[in-house]
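Presented as structure tokens, the chain that follows is alone, the form predicted on its own.
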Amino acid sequence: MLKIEGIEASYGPVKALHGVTIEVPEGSVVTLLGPNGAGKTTILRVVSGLLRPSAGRVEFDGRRIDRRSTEAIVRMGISHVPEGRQLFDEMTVHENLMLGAYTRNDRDGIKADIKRLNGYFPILEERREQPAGSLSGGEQQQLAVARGLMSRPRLLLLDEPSLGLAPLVSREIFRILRQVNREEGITIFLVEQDATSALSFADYGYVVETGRVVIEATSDKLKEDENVRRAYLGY
């Protein structure tokens, strides 16, 4: 589904990827493992279009997107959940779901996806018209894969969903994470600093370091390799 071939890319003459290549089968897991900067936020910037490469190319279901708009690739279906969550904070929950509807204009559509989503998310219909800055880390991450869902993906971006969460609690985001795909056939592009978890998710995992791939494998073998367990999973 998706196919990143020789990407580069820098933050003004910052290089922060050096030919990066990755491919993403359709309806499967996968993700990027790797220590703070070694560019896995900026590889999934690229194939949302919040960052033009350099050099190299990506396709999704074969058709080029590293030149077009980020409003262009959501309407093709894929859809980023960024590190931090990025809600608006002064908008209710609801209000922050039907922004992840912006590309669409299929109002009984909308209203049907939302209580599918409350089906996954029941707290969301709880707090529906609570400000998204009152939600608890965890209910804020809910929203905020909720709202990447309602743009109806076939691709599902995320950055460190993780982050800042109970175990518990990120935990059942994963559990939840791990529905959506099997039910739904969303494909999951993943960045997780969490490798213990993220192995256990995912189908497959590339491991990146200063901007390159080191390391690619299914994850089970991935979890069995010397370097990836002593540097990322400690032990």
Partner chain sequence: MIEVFLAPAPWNDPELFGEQVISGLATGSIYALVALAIVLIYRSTDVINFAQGEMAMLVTFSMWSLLLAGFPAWTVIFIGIALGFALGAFVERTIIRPVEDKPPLNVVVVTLGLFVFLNSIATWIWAQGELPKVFSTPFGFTSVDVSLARVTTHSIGILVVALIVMAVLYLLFNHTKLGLGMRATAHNPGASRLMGVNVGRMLMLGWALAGAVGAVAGMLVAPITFLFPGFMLAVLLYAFAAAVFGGLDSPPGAIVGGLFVGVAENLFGTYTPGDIFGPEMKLPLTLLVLVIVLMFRPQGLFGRVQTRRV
Second form
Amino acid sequence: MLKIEGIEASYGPVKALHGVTIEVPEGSVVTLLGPNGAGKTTILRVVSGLLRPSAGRVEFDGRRIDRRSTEAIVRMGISHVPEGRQLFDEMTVHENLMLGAYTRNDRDGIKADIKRLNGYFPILEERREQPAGSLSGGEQQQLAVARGLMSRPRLLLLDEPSLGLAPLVSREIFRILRQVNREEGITIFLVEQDATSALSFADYGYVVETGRVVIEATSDKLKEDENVRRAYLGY
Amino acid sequence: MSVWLFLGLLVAFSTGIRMQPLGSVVQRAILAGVLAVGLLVFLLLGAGFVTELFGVLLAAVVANLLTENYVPQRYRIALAIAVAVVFFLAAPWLLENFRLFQFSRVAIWVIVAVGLNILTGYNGQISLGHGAFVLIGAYTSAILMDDQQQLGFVDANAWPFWTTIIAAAVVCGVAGFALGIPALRLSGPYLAIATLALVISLPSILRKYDGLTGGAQGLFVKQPPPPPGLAGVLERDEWLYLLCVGVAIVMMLIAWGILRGPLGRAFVAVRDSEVAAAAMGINVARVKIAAFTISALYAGVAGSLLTQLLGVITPESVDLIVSINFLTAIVIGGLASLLGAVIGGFVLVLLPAEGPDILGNIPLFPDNFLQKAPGAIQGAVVIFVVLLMPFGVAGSYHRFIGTPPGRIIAALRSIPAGLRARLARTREDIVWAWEDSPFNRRSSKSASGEEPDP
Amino acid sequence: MIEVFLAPAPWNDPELFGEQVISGLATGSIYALVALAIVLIYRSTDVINFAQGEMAMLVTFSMWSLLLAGFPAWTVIFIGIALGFALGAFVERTIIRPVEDKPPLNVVVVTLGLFVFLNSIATWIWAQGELPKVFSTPFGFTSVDVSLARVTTHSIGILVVALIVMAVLYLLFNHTKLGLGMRATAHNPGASRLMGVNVGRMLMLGWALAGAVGAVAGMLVAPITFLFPGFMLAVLLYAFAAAVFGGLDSPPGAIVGGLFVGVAENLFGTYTPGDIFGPEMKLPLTLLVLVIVLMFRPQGLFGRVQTRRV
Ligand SMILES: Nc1ncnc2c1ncn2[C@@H]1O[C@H](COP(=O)(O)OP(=O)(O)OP(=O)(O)O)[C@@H](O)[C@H]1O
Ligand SMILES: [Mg+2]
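Structure of the form predicted together with its partner chain, given the form predicted on its own:
What follows is the whole complex; the chain from before opens it.
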């Protein structure tokens, strides 16, 4: 479904990606691991069109997307839940969800989706008219994921959804994501620091270091891998 | 005649500027070529004082590019200073009086621009209100030099002109200090509007309290005659010219000294990050107030000189547009650069005065446009310079000079590819816009996964 | 020169006071409109548009020419608003966008350059004949009695138009998808892009709306001050005062600020002793109040404290 081939990208003079190739098959969950500053966020930014790669190509459904505007990419069915949530803090929870559905025009469908997501995240119903900035960290992360789902994506890009969350909350979010993946068939491309959760959730994993893919394998194999275990799983 | 003197001056002067990083022959040749073509275009566009001036400037840079490697720095600087001194001393006999007057004004605006650059360029605080300080300085001088009715309670006699320069500096310094304290609490846009309020209000205030300021008529002063020793040698205008230029040079030297010292480094540190500066032990508030004080002091000195030069000062002498132009000048010239302030000062005086003459030689311009709308040219030039040279003239110059030759060549090489990519992108975007549009049934089907994209 | 001019106290002449307050509210709502335009632009692009008044001036002059050419008034009003809209969009696209990621002072200087440019162009085109030019109002200038005081129909017209404009903007921003996108862009442009909002278009639209609102203000002011190239300058200054007073990023603040400044201006002009202050000092006094307010609330009455940017 998503094919990233040999992309390179820079921030001004600093090159952050040196030829990264990744594939995310339809319906799967693929995770991306790596130390801080490895370029994980940068890869997602390239996919969602926030950053133009200087070389390589990105394909979604066989169509090149690496030169498209973010707006077009969202409309094609890719949704990016960014690092650090990036909610609209001063707008209400409801308005944030409506913004998630910005590219859609089916009023009834949107209403139905909000209802459905309230099933996953009951807290959002309670806080509907509250400014997003007044939610707790865990609630905000739930809102970010819900907002990402509002565009009815077929591919969900998640950047560290468990960052700064209590283990219990984080586990809850992963449970919901699994449900979303299984029941709604949404493909998930996940960047995560918490390698244990990520690998138990994902089918396949990539490890990037300093802008390059260094290992790729199925999650089970990665869990066995000596280096991965030492560096990311901590045992 | 004057042109040849300029030529000597500018060649010497620009050879005094180090162009060291410009090492490669290729880069020098490119730059020299570009400038030579520019020069040619300029000369073709027409004659006139500014054309000559710019032409000479370009010629100087070309000459400098070609000789720098062969004449040692020491000699070039010595030569530059010698020629500069000779020129400034000789100018009264070489230039017509109205040019001298023009250059005196350039000198005065350069002083303001240097001061404002200390505040805005080096310390990062914006002020649209420096015209107010200039006016305050000008009125301080005028009131003190008057021996009629004003400020009888201070001194009924006229003060010697030079003491009033100092007094204007002190008064404005105090005013700047007083404004600097509330300015601490205001962020950029609020400060810009607050200082704008100051410069707008001052003329009404000056008109209202006419017992002191002469109201709308303003104040007339006796312009200082040449000092006794020079009385036979110099006319009054020539003496005023030398006074303005001399003071401007002294003020620039002082600024140069301040900016390379610890205070100058503190200005920059505070501008770049107040938090980091505070962590380094810098007293941020004190530094910001100091910048305001010094900056206002410079404007005060300039205002005082303006009084001496014009012999009259009214509430309209420095209006909103002039005040805005100070900021424009330093941004066009280049922020945080003394050279930028000098360039800005020249632009400020010469652009409105000479701009129409230069552009008048361009065929397609409607005739009366240039006479009736000089501001249009000024505004357009300002906008274009800022769009094309985001770091000002001086900034672009330094940047170009500081870029390694390889980078420039690579950049030049990449232009065709970049253009191609741009064109291609536009085309693709159009195609995609179609693909994504609701009118395209094929795409909406394939997007829902029913039909693979061919 | 020295004269003591002090109007009778409000309780002795409530009618005068009422008139001053109502006409203050009318001019104040013009300031509020221009302040709204400034706030619209500041919220979406972080730019103070110093050329806002001159853009409106250009549009109003164009309308004058159209009226002279015999176009019907309502057509001209419509064209004027459209022109303001287009001018705003055009300015954003051509000269603001290229400096958006440059040092912030550059944008300031670009709008200042635009100010000088537009002013000069208008002088060139319209200052040939006699100035100022008379600009008529569809509301007329008849005096009418409202319960307390006599006010002109034009003042009432201003109040009504301003209310309509504010209502339209309120509905647009709070009850349409477009408004949602514009607000989102103002808060967090990066995240807005991820939502599929066309951020560039929203910014352009912000400027366009501001241009249109400014044009409305221009055509409301012109009948009072008459038309000359600098006629919007004083309005712009009071509008800046209003916007800063209310908080540069707060639309309700701009409205409250505008009304406050309008009334304060009139009261300062009427009720201060003529030998010390008097009418010609009302601008400095109003600005003084503004500066005092800023001392206590540096972000204006309703402004957000900036914590996001470092
Ligand atoms: N906006 C930016 N400007 C300049 N450099 C950047 C920017 N964003 C990221 N970088 C650099 O690019 C590299 C990759 O950053 P990226 O954010 O992709 O890392 P990451 O793998 O997501 O790290 P983390 O786990 O900390 O989120 C880093 O070296 C970083 O310094
Ligand atoms: Mg990251």
